[in-house]
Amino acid sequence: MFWPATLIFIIAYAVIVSEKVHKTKVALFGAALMLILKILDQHEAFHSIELGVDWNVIFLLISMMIIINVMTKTGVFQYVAIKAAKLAKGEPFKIMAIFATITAIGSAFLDNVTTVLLLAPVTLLIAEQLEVDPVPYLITEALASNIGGTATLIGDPPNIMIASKAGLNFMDFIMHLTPAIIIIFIAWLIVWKFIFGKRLHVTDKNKEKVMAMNENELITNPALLKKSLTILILTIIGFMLHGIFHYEPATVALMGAATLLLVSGEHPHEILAEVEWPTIFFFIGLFIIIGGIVKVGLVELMSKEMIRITNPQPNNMLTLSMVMIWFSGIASAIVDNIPFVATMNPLLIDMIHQVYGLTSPATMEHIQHAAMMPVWWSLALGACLGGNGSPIGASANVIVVGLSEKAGHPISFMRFLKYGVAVTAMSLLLSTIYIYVRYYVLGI
């Protein structure tokens, strides 16, 4: 069943790459296959934790998509967008500068491509109300969403599938990557500040426009926007508590999820329509391929190859560290970021057992072994701020060139190009000096 399956595998993923089918539709079907094959049987493929769907991805995604669905509904983030505009007194650079920093914090708790979502008409209307071209702004929120979601464990889907996989809860994130991101974020609004600081003016005129406008309009829904807010603040206080109670991050999103619905007032027929099945599905279809490719033996073979490559030791797995910053981050500008993870994931397990020399399943002790753990953050680090390399890197990427298109802005490949390349490997590089300062030389 090797070829079979590793047939299904590599035609699947070619066309995922080639966009010429809808990836859900490729993810399912290739699914399927792998099952009517017999490759993978269906109690391994909705039962096994090694080959089969990760539950705690599935349902951790869809309450979170549910606690967004409620929360769009407030009006909350566009209040804080124009609040924030009015605050900066109009500047332009500071706008952007602002609005990126919301955009990543949004997307550190969010989903990236409804923050994105949620920010671009706001946007698009201050810059009209400006007079200023919105495409800089657009590309910096597509790139602040792809920054700012790797800083967590809910961040964005890579980094919920490496948590579940290497057993890391939410506060070993917010330790270990959100300390990276607040340097690259920093670091990359400085550049930010040489290259639009002077190119972007703004008549005073256009200034008073924006600070005459009014946000509190935005807010229809009072008593909603406080019940959200408070279940919103007290997921993330159970997301930082999680690890404490011995409750997997998919519990407490889902005890979040399940609150706020009863709570909202909200119908969940409205609420649940809204979820965006597609990538759950995607998801599902995913984990039972991969699951194949495992069962088979294709990824113990690419591991070998790996390990081959970056000669990984029990106690010092530095090359490996550094190749996985910029191999997963070159390979995320060019695939999704999605199926890459969750055929790395496996690949490092089963490299775990080779390194260790493992007979039995591999147990946390080896996967979250000293030498591993910056393994894992190279792989979330290089997988999520390589999205930004491309226009079709990350999925909020896609939808602020069409949204822009849409405005009378179309954005060139190579008009993003020339600013994502630039900001992918800016943060790749200060990702590897972080890693090899933190890990390799400070060992903390």
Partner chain sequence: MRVSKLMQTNLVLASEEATFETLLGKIGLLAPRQIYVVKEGLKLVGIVTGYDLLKIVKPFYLDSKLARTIPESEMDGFLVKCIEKVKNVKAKDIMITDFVFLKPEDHTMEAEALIVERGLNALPVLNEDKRILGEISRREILTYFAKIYEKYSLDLFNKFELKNIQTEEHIQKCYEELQKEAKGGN
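Rigid core here is just the name for the largest C-alpha set that superposes within 1.5 Å across the two forms. Everything numeric here is computed off the predicted structure, so don't read it as measured data. Numbering follows the first chain given and starts at 1. What changes on going to the form predicted alone:
Once you line up the core between these two forms, the Cα of His47 stays within less than 2 Å of where it was. Annotation for Ile58: C-alpha shift under 2 angstroms between these two forms, rigid core superposed.
Same protein, different form: I have the form predicted together with the partner chain, so give me the form predicted alone.
Excluded here are partners and other molecules; the one chain stands alone.
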């Protein structure tokens, strides 16, 4: 069954990258082939920890989508955007910097796709009032969403997948990735100031239009806003403490989502209908395809090749960490970072088996070995930041490009690439320095 599984994997990847067919259709069809050809049986696909669907990832995503869908009904995100524009007094670069900051923070604690979906329409409105080209603002928000989303466990789907496979908790990401992201974000804004600071100009009359906007009118349901903000804050606190109480992140998120549904007064049909079900089923299909190539041994062959190239040692994986940042970054700019991480997770687990000479399934002691931790953080930084490298590198980019085109401001592949490649290169370089200095020089 080696070759059928390998062919399903390669063809599915190629079609997903080509974007000729929707990625969810491809993933589900590939998963169905894995099952119908008995490469995986149904029990393995739905119940095996090593080969099957990662339900922790699935329910964490669904639960956070429910919380955000309820919050959307309140108008709070539009309120924040208008308030920010007025705080900047209509100054175009200040608006860009504040929106980038809001997007990055929102992406860290909500998720990057939801954040750009909520902010992009308001950005288009403000750009229209200022009579400026909205494209630089929208590209800035896409880039900020991927940078900010890298900082936490729940910010970007690849982090959720890495956390689940490596047994990492919310605070692990805060302590190990957030410092790097703060450095990268500040450096990026400084560069952005040099690029856009003197290129964006608006008249005083157009500034006055923005200052005249009434953000309070956008809060449509103050009672629901109080309930949803309270539950969101409690859910985030739950993420911070889940390691102490030995709950999975999905359990915390599900409790938050269920509680908010119960107290919101909103009809569940409407809220659940707005969950990104195509994304959820894409994940399910992808997990089954990856499970198939793990079972037939393709991942084992790939991990042997990685070992040969990087020569990781049980107590030192410096070369592997450095290679992982750039390999993940470049690969995630070419293909969506979600299927890339779905492939890399089992590959690293198999590599652990070989490096540590294990005969039974790897335990958390080996998965979280001190030498392995920089490799996991390198994968997270490379995959999430590499998503900025092209319009198809991350889901948030695809959303922004689509919304901009729909509004009559098409963003060409090359225009996005011009900004995205430079930001990705700078981010990966700073990540490399961060990983090397923190883990291999300072050893902290």
